[in-house]
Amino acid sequence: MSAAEEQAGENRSWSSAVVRWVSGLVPRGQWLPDRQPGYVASWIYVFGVSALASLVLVIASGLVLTVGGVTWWHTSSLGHFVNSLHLWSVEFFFATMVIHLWGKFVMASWRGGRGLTWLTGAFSFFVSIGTAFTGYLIQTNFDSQWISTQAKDGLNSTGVGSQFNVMDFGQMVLYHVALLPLGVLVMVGLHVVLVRRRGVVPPFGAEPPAEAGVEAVSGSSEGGVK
């Protein structure tokens, strides 16, 4: 078999076109890249990157807890400890995505072709909150009780409440532990591609280093004409 015919064989297998998507998706060299621009030693940069690990963790322990079930965290000491660190971990999510959020609003990281970028990352804030919103009605407590009755008219004088019912148990874990999480990691898996396909925002003034770079060398060649 020529090399030509082996090169054939291999475009048409199914891991080469997997390749060829994902290279498509983000280019090779840009899902973990070894260098960054300057600018990205700034703070701000690291709020984004902290929201995503503490999701992680909140998937972890969300899983731990509908493996236990409903009420395990209630009657075993070691279920109190996932409860909690469930709950500390989403409280650290939302901390770390609303100064990201604000952060990047103040930046205007639509910039640059990025507003897709933007959008889905606003859209995982509000999925999140409905995915928060429903966590709270399934703690089977005091607090859940009170939330539910309270939110209850509230739904209902929207026209929502025959579609989204409150009070229905079964109903707000299925959102919780399967429709809105699963919102949520499609719109956060959306906006990663996107910031490792059209790179993180600079700041004001500041040029991306693909562009600098381009502009530099221009502005050689120019030189040698003159």
Given for the second form:
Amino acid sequence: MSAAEEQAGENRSWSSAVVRWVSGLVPRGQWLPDRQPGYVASWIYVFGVSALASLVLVIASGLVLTVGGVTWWHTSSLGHFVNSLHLWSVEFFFATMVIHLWGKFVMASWRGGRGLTWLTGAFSFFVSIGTAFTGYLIQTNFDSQWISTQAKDGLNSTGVGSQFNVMDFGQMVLYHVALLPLGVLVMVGLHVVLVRRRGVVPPFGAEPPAEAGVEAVSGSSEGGVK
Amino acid sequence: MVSSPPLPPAIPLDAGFVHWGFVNLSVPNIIVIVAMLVVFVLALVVPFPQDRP
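Could the form predicted together with its partner chain be given as well, to go with the form predicted on its own?
The complete assembly is shown below, putting the previous chain first.
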């Protein structure tokens, strides 16, 4: 087989197709860019990556907690420390994610074809809330008992309580450590890929001509070419 | 007989609450929300350090 034939065969393989698809998701050089536009030099742009850093700590401390188990923190000072690390990294995750949301809301970050980026960010937030709530349910203390019974009443009033049982401890543990974190990671992963694909949203009035033209047609922004 | 380790001291759950109509917030939650708003405003007004050419 000649080199050209080998090349053609390689290009037809499913693995080559996957490589081309993944490579094409984000423009060349934009997976981990070392330069950003000048307007990114503002503290308001640091909260997205702060939320990502907090999420790494949430997952790492959660994995350590799985070794000791859900009651570990009741009987071990180390378990208590790791449990507190898990709690406070979640607090930082939500605080930075919400400030990120405020910042992106006031700069209308869905502009310039970034609607799906906004949507995946919103879904990341919603799935994260569900994950955090199931964490409350598996504290193995009176607080989790109180919360689970209150949540049961609230969810049953909507009818969705027929699909899962917040008082089923085993079910909620698996929701908290497997199902919902997977949802968070998928949503956050899609969000990050879309941010890299479209780039960071520019401030009003600083849009490139192509984006400004799109907005002028759609009427979704007051911004224009300056 | 195996003795169980001593339990950690109970966490005080007597945080104050602020009632305003149907809004019912604990003081610790209000502190967190106010701190987030302060950080948000600071992020908008505090200049970002940049390399000098």
